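One chain follows as structure tokens, the form predicted on its own.
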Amino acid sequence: MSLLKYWKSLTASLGLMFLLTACGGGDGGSDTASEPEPAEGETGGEEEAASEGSADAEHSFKLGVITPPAHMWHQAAEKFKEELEANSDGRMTLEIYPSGQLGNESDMLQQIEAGSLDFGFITAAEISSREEAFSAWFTPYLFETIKDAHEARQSDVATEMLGTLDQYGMTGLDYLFAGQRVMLFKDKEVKKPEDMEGLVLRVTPSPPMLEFYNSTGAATEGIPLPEVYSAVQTGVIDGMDMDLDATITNKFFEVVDYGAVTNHMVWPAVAVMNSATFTDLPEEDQQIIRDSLATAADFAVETRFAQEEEFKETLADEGMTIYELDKSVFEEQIQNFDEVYKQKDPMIEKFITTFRE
């Protein structure tokens, strides 16, 4: 073969190899040719995403609550878990983190917004730091019993409040009640507001609660719940705003002598859920969540209401002096609160006007 023929043959061979490579061989092949077929029983990404939103998908949720297992809110969480799993035939499961295991309430709200926590039972006091309208729940002496407040949670204005949480990436679902607020005093039997002047009381640092207590002449301290026992014991504070349930579960009866059963405020927790997680669920599953929460809320209020006299007796047996203090004693404080808070938000004004008898 001549040298000229040899180079022509070599050039033609190289050209053919380049053409074959460009048309489908090696790394330059098309997506269709190079992508492996799914193995038997596997589905593609679109089918998997669709199954997540179907009514037969499985979901594992987490719920955080600040109170210990003995408290009514934790018991309500357990009831919610029971109902959720039963009503979904086991497709939805719930893991509960009590006693602030996931952090304080502010921490848990941030986790819910971020989607790392699905549910929270968060006090309306904490929620009111985001949306002032929730302060309306702390209007003094607005509800005679927690059953009255439980019914009020289904009102238009209470539902409207829940809707304000959408802007934070949270869906407000319901309210749960754990008794009404009472006043505990270390070594003084308070019978009128004047007796409170100069006392230092632990009060949740929520503006409406501070408004009420400061109007009596008392000084307030926003001490975290786990530190309250030692604060009373060492004389840092002279008493506290509390509910009977927490007085027992936290053993405050060991450090305070007097309990004025005023029932001056209700104390709701707001059941909130990450909005993206909730809206991604089919309507059937959303309704299961709402129904399960409603059952838990009913359970909490009926159980807690029935325990009122039992709790009073328990604290008396522990050595506390338990006595009733009528709302007429705080008439001036009630009027002052209404005047101040009606001007803060149209929903607060509507709430107070609707339920003030």
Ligand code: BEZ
The other form holds:
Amino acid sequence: MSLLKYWKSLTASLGLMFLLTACGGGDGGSDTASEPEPAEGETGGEEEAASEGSADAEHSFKLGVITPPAHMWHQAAEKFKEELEANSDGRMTLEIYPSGQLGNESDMLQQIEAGSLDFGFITAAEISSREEAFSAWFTPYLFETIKDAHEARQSDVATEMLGTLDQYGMTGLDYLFAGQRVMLFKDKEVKKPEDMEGLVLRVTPSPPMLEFYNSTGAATEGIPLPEVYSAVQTGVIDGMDMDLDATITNKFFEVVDYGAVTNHMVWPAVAVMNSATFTDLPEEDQQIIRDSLATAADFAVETRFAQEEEFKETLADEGMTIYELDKSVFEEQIQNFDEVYKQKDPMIEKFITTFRE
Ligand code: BEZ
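Shown: the form predicted on its own; wanted: the form predicted together with the named molecule:
The complete assembly is shown below, putting the previous chain first.
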């Protein structure tokens, strides 16, 4: 090798090493290539400001959520971060880990209980594995719109439910809503429960949702969100329970042809925090957290409510047949659900009785 070539190759290698050190956590900390990176903010400027602020922060929190960055829950997490950092003058900062980067919801719940993760926006379906009372949120056709459910989150019974999480080392802080549940079918336009007989449908692995679907005569598979795309693609399932939001963000329109807009259940995420971390904070900071979450919850419901028609159009443009399916065809399933679930827990009975009109 000539001296010139050797010099060029040496400077290129040194340049690469410098770049890797600069990007790869040159703080000598514990960052490794396999460690998940927090999500990039939508706006680079804000993200920079947050990282600069974090050097002076008294509390640097982490939040995990199962959905990808385009989903409303992640956008709500971004809003929460913005409010938290602004309202605390940068004393509290937040890093968001979307798309299940920290594991599936059951993993994240365990991390929050153990204190290795501070916050989670966790589906009420997963939370109901700790406290059955949260199943009440999946009572079919209990709320007409997500705005009604958003109001119900401040009811005594919804607050009482959050309180039950204390015993697991978690503080239940609030509820956030994405779109209501709809039904997607791979290659059949289902118009009534009888059309579902013999179909294998994916349901979030949660007993109340399984109860509703099993009462239609469909066979059900409890499959977590990240595994659903390949399950329908490979023909393991014929359809799924989903929301329009995740149908778009997870590109399910590529593998299903029919979308029945049933809006049969609301779909809350529960905002939870490790209890010890929360109670160690001064009251003023606890209030900032609560207020910032309330602003994020308001933002989520208003934004999502306004997107309903746009989402349906997006899916139709992607080639899906989108159609409405009325509540009246599910009367039998609704009655069955109320009867079975009212008996399970006094809080569930109170919830259904309070909100069923
Ligand atoms: C689901 O399991 O269907 C799901 C989970 C989180 C957000 C949206 C959908």
